[in-house]
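One chain comes next, on its own, written out as structure tokens in the form predicted on its own.
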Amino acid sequence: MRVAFFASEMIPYIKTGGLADVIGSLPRALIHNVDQIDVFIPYYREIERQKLPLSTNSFEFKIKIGSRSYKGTTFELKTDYQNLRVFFVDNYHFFRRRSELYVKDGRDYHDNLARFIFFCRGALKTTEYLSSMKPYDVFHMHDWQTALVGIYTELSRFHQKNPPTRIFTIHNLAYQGKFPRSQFRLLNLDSSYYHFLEFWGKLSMMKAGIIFSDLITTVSPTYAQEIQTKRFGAGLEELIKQNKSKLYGILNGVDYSIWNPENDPYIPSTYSINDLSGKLQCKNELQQRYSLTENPEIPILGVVSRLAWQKGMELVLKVISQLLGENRVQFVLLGTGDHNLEQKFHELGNLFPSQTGISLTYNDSLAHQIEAGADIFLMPSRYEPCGLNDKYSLRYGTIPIAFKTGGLSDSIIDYSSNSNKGTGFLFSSYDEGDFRDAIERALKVFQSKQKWVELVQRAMRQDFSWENAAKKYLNLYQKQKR
């Protein structure tokens, strides 16, 4: 079986969010069960600066977008695995000239549609070149940036006798890739296909991905159900319900070679389920880093997140301000995002300097240190297709408190509902009172050392490795082709 992945980012080369983690980890979890995996991503400026050992065998092509033609080149990078390769689709104007991936100064690039038309069609041109010896069985597309792979595969006289099965994974339905209808001409499609992309007078790439795919997946089982409702469907819920027979929810995995307190190089002291002494040392180091009162009996509540409406950070501000005022907890935060939220968290730090540590940036090593040193992790997202930090927190014995939504409800078992199996604390009504109640429930258990250690150890035993998710994807890959 030969599989092609199409995505807009991938660790360790380029990352803005969880999509990159998936594309960096899932192929590696699959390679022992498939013959070949080729991953296609754009060749951004940041990747060029890494001076990767690219193969001298490059593939050149031309793409017409609207009335203009653009030249492109695809570069190959061999990985440590013989049957896993990464291909970078390059055009200086669309990718290497830009300092950011999708936005500049908070606004989308005006030509994002043209950029990802070029990427999708350039990647497809490359698959035609690569498939001369062995055809592809699966095209696996990820989010709106790659949705057009499906439609161009459908409408062209495809180069393989049997076209590959097209799988489209929705990582976050709220980001649809919407563009003015005037840009339809850039697609070089017959006008009869306009209605497949039309969405309230605009074009939706996400809509095209849903329609022009053989199978659809989301990043958790609960999110697969949620996006069929008006609350979470972002206007596409009826279309998704019409296609529910080909919809599957598969919970994302975690790369435990990176997120594991037993061998994490970023934390001051490693630890395990059977020896938690190192976690106490990590807590002490975190308190020292932020000049917090050094007291192991005070619970540290941590956040590593984008500061955004979706993530519920204004709810964190309200409740944490109350708890800090009562001198009952310490609080550390790592993240950037909305300027207004950044300012408010900065003010919170000034108001409670011996109880808070606020880092308005992103620092990967510090993210690991907070996961290891905090006692409780706050994740009150309004919606969360999958979530990763909840799963990191479980492995690090940092008990998550989260809103019962999406992948969070699939990964966390509420302790208050089942103290024998519980791994965290969930709240069901999205309001300040219910969030505070969940924190209070956690703080009460924290006061009992024996119960808390049992909870921590149970959390650390949870297995969200990519191997579990990979088996489910492999089953889909093996489904009968259209």
Given for the second form:
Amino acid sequence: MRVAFFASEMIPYIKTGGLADVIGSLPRALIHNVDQIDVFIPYYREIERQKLPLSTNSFEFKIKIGSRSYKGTTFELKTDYQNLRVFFVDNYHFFRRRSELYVKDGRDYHDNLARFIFFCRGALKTTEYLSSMKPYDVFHMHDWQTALVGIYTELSRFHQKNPPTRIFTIHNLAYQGKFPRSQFRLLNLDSSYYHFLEFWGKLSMMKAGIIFSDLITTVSPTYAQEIQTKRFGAGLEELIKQNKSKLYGILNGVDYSIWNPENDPYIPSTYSINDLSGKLQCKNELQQRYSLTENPEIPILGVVSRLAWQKGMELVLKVISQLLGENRVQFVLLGTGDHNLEQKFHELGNLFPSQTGISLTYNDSLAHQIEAGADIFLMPSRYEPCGLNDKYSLRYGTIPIAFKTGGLSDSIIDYSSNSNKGTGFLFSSYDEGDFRDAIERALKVFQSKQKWVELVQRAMRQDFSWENAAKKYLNLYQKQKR
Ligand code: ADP
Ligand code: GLC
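Can you give me the structure for the form predicted in complex with alpha-D-glucopyranose, which would complement the form predicted on its own we have just seen?
Okay, now the whole complex, with that chain kicking things off.
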């Protein structure tokens, strides 16, 4: 079986969020059961700077966007795995000239539609070269940036004997790729396609992905249910309901070769379920790093997050300032995003300098150090398709406190409802009071050493490895095509 992945991020090359983690890890979980996986991502400036050992094989093409033609090249990178290749789709103007992936100064690039038309069509052109000998069986698209692969293969598939099964994975329904309808001409599609893309007077790439795919998946079973409701459906709930016979919820896995406190190279001291002393050392180093009072008895509450509406950071600001005012906790945050939120966290840091560590940057190793050094991880997301940080936290024995939604409710067992099985603390009405209550419940258990250690060890025993999810994807890959 030959599979092509289309995505806009992938570790270790480029990452803004969990999508990159999934695209870096899922193919590796699949390679033992498929013949070949080719992953296509854009060739961003950040990737060029890494001076990767690209193969001399490259593919040239021209793409027409509206009335203009753009030249492109796809570069190939061989990986450590014989049957896994990464292809970078390049155009200087669209990808290498920009410092950020999707936005500049908080605003989307004005030509994002053109950029991702170019990417999808350039990647597809490359698959044509690559499949002249052996066709692909599966085209696996991820999020709106790659949804157009579905529509651009729609016509050709009727002439093909065994066209690839198109799987569209929704990592976040709320980011839809919406553009003014005046940009329809950029797509160079027959006008009969317009109504498939039209969404409240605009164009929605997400809608196209849902329609022009044979199967849809999303990244947790609960989110698969939630997106069929008005509250979580971002206006697409009716369309999703109509397509629910092809919708599956598959919980993301965790790559324990990267996120494992037993051999994590980023943390000051490794540790395991049976020997937690390294965790205390990590906590102490975190306290030193931010010049906090070095005291193991004071709980550290941590956050690593995009600072976006989705993540519920206003709740954190409100409740944490109360707890800091009462001098009961320390608080550490690593995040970037919304400028207003960045400003507020900066002010919080100034207000409580000896109790807080605020890093408004993107920093991979610090993300690991916070996962290891904090006692509690806060994730009051308003919605969360899957969420990876909660699962990383569990493995690091850093107890998650989260809103009961999406993939968070599929992976955290609430301790207060079941103290023999609980692995974290969930709150279920989205308000300050309920969030604070969940934190209070956690702090109470933290006071009792023995109970806390039992909870930490149980959390660390949870297993979210990719094998499970990979099997489910394989089943779908093998499903009968339309
Ligand atoms: P989302 O994809 O919605 O942002 P996830 O929980 O699925 O949420 O994944 C977030 C990923 O991004 C995690 O791997 C997390 O460690 C990482 N991350 C988020 N913000 C930062 C940051 N400022 N520095 C380093 N890593 C970050
Ligand atoms: C999105 C979601 C997040 C999920 C990630 C990977 O960014 O917001 O919940 O974990 O994709 O699927």
